[in-house]
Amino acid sequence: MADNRVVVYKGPGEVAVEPIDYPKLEVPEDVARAMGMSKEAPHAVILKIVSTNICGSDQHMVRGRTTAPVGQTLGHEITGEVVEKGNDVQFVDIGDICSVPFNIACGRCRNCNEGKTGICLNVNPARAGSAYGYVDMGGWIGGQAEYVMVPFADFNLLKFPDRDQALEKILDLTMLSDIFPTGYHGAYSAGVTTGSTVYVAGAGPVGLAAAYSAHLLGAAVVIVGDLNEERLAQARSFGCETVNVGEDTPLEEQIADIVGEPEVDCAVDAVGFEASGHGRGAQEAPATVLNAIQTVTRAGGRLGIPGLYVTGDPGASDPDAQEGTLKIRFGLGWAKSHVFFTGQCPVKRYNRGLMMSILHDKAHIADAVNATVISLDDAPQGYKDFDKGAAKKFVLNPHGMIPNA
């Protein structure tokens, strides 16, 4: 009998909360067989979910813009309380509240030992790198649920030092599983530092987190571009300049009006493959942002690209884009000696430092992304609102553990 529930993809535009078996201390059968590991997972824990968030990456699947099958469980932004642990878990105890990096990592392979936990070699037969509740990521059950299993717990979990403090700051701490480190990674890998001028494409939660992180890193001016005025207003709420790329005025002219020249020191792509063209009435054009950030970044600048790009997009407008082949002005980037940083954020590289910034009141990321608490049962409506462009980061509260929610 099922005594757990999880959010499930039911087809384009539709999700549902469905019963599922309570998790076991076991890795997925396909992972165990292909990777030559035991199915039993004494290195794992079961978490009672305290908070779990809806992510823009989930939204790509729900729109039908990936190869996710109907029945795909969802959710990779997880914070939870340990309620069961295997006999090989040494440093995490029952009752600890922990953040779960969305990257599933073994802590044993070459890439993990080099700090590249976003591309672990031992947790996904299909490719390097894995995540909870995501297409082509190894079949791990998603965390938009009541309970979830986390493998290699001693390596993966970030334990909060004080339970009461963690619950008090849970709306900030819940962002450590993905969007705060991902946004920070985008800004950091773009070279943002004291006095930088920065352009962030996209005012969704990751873009807002990148813009907020650019301020933490000392940027002089942070400019956020989007089509959605509500989201641009959210960016302005914590000190960003904004440009509406749906207007006919070219992006470089709008930037020049702010910083006095048509270029910035560095840029972040927080949009990804479902990008729209710029200007009034523009249609989807997946290389738009990649080309725009090359255009507006100075020679010698760096480009952080945490926005998601995929190898399979059945909803793309042309056959090339359906397999992730885009018309990028790489010659422009080469001529300007740009440095490109792409790929999943290695969350463990940043999450502890960002946790300390939250616990000591140096970072208030929940306010920046407009964290909004809803119940697990309200997840389907949350997905619909998010898809319509709501300037909110939806946080699911499966067990009513979020104070004052």
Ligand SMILES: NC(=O)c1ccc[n+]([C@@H]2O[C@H](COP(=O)([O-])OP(=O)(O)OC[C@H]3O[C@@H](n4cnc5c(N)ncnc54)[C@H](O)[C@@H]3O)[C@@H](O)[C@H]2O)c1
Second form
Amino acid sequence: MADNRVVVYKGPGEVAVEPIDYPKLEVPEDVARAMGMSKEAPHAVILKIVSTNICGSDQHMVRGRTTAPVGQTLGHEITGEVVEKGNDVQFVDIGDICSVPFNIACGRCRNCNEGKTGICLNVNPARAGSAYGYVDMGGWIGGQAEYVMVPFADFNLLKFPDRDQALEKILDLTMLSDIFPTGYHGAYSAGVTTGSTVYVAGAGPVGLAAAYSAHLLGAAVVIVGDLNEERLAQARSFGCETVNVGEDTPLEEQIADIVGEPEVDCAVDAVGFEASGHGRGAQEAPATVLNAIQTVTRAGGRLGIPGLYVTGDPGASDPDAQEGTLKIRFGLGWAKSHVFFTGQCPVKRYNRGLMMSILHDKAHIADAVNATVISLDDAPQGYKDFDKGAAKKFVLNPHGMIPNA
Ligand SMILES: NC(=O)c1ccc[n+]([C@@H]2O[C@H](COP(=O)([O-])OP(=O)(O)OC[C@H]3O[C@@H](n4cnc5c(N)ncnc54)[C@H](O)[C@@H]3O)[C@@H](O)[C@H]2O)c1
Ligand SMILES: [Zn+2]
Ligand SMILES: [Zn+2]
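With the form predicted alone done, generate the form predicted in complex with the ligand in the same format.
What follows is the whole complex; the chain from before opens it.
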């Protein structure tokens, strides 16, 4: 029954929208077998997808910088309407519009019980933690699609209180599946509070969401660094200071020009392993941001590191980096007693509070990241434009349900 369509990775630089079976209330075969779980999933729902976003995390796969196989389905930023539910689903109903945390979590294991839903122990035989449509994440089907299955629905879904209001604010609410909580987590775990000075590396959607969150948390000054001028202009549009790390002036001097000293209180890495080196003509250098944030953060400061680092990068230029071993000046961070926060953002920790900020008009994240609606069929073009560095967050609209799009 090929009455669903999904975005699929076709090889470096290429994605396509392809037919796929309508989802069943079943967990992937491998997960069921390895975890000793039943394949039938009465705890699951099928969602008709209202909006689903393209992410920088998808780009790592599409650029051929992970071990994702050709045929990998894509999409982990999902918002949808419940159209079918299993017998064990008690607290969401047909017709509810819900946000789906990109982390798949069972709600029953030790880590889920501790609120660490980014490293659930029961949903991925390969390692702790899982996501829809992602390499090494358990084989769950991606949600850049028309329909998707969401397991452990009572635990995972965040239901919006009012359907009409949800559709009206959908461009803000669609960011709750990943980048708004992820950016917030970056800023929060970096210790941002009233009066903080903050450096955010990266002006992609996650960096912009971190910078926006730093403002929400009361930062005195938020400095965003990137080499993409269009994205830096986007950061200035909501009150950030910016630095271009592609220029030869060292980052710490550019920061000193803004805050009067070469260090900030808190820093966020919203770049990850595909980082460019600093300065004119610099090549890719994966440890750049990790070293830069240690350099510019005060002793005793914290480093929020939502930027993604991998254990296998076939596209890396040296053998160490190919297995995720990077040249980090850890001694500097040690000397400064830095705290490092890494890993998947546990979306459930933040999504409800951020939803309330959106529903009560305190947060306008869609404008900050320049949410831009395109059709599911235009996903391949969206991937290309995003890869070129467009200052946009692409939101796919598979059923034309997004108002005024
Ligand atoms: N931890 C999580 O849960 C989580 C969730 C979502 C995304 N991510 C990761 O966050 C990162 C950012 O995501 P995105 O969607 O914004 O990606 P993106 O690729 O759109 O943005 C990255 C930006 O970093 C810039 N950049 C490159 N080198 C730099 C440097 N040395 N200093 C400053 N900026 C530099 C690029 O020009 C680009 O604008 C990715 O690695 C993504 O995989 C992690
Ligand atoms: Zn994402
Ligand atoms: Zn779990």
